[in-house]
Amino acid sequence: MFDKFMEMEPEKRERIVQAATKEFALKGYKNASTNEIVKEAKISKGLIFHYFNNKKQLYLHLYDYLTEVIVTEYLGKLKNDEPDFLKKMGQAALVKLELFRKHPMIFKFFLTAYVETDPEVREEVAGRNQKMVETNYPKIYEGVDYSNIREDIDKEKAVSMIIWALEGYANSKSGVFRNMTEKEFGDMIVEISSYMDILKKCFYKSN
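Just the structure block for this chain alone, the form predicted together with another copy of the chain, nothing else.
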């Protein structure tokens, strides 16, 4: 069923994926309308039920597919040989921003899915999300060295605060993100590195 879907004309398939992603992202599982999806994707009503038996299967297959797309791209771009914790975090933040810029709707989809409450899919989504975290988060922190962090502060707390600071920066930009020019994106990278410098001054040994 889903195999058939993956084998269809890629252009049309991509239209369907994008339409469904957008609809579920903006309205959540229950209020997303299959009618809207087929209208946006410019296919007939019947076709979507030919490839996916029902709305639930469409949603879950889409969830899996988008997870794979993002995880693959994320891990692909993340350098694996950066031991310094701060540099690694800075790099991870950049990669995330890049991906967020490239796939805003997919990120919105996962944000919506994360707070999904409809009983028809709630558990399935939570399970998939947990599994994804367990599988991939360790890969990010693998081989990272925390020994540069100041001795006089709790390492774990320092790590959390650094992550929160970078998250806060990303959130503060998320509104103006979509219409950012290449130059503005470049400026942002410079700005991030100035934040990284501050973090280094504050949380690292001053050697």
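Output block for the form predicted alone, input the form predicted together with another copy of the chain:
Single chain only below; no partners, no other molecules.
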């Protein structure tokens, strides 16, 4: 069924994806309306239910589809030849910021999905997210060198704190991209570099 949806005329399929992403992102699963989705996508309601039996199927398929879009772009932009842990994490944060900027509504969808409380989809979304983390996070850290971290501190805790700081910074900016100028985005890159300098002074060996 879902394979048939992916074989649909690309322009029409993209209208459905964009309309459904917007509706679920802004209203959450429970309050989202398939009537609004088909209206926004300019298609018949029968067409949606030709491919998906119900709203739940549409929602979960959309979650899987958007996850693949973001993960593929995210991993594709990371430099596999960067061994230094801190630089790698800084790069990962910058890539995330770029994707926030490129796909603001997709990230709004995920932010809404992560706090979804409707029992009809809550556990399945949590399971999908856990699987995504377990499958893809190890790819970020392949070939990473941790030897520059100071030997007088707990290395595992230092690694965790660096990840929390840089991912937290990127996540805190997820809602500010819709009207961001090039200058503002450049200022954000400078700001994250300043945070990396502080983290380096705190956790790395002095040269």
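Residue numbers count along the first chain shown, from 1. So that the term is clear: the rigid core is the largest set of C-alpha atoms that superpose within 1.5 Å between two forms. Just so it is clear, the model here is predicted, and its values are computed rather than measured.
Annotated hinge between these two forms: Phe100, selected from Gly186, Phe100, Lys45, Arg122 as the site between the two rigid parts. Think of the chain as two rigid blocks: between these two forms, the small block swings through 13° with respect to the big one. On a core-based overlay, Gly168 has a Cα shift of 5.0 Å between these two forms.
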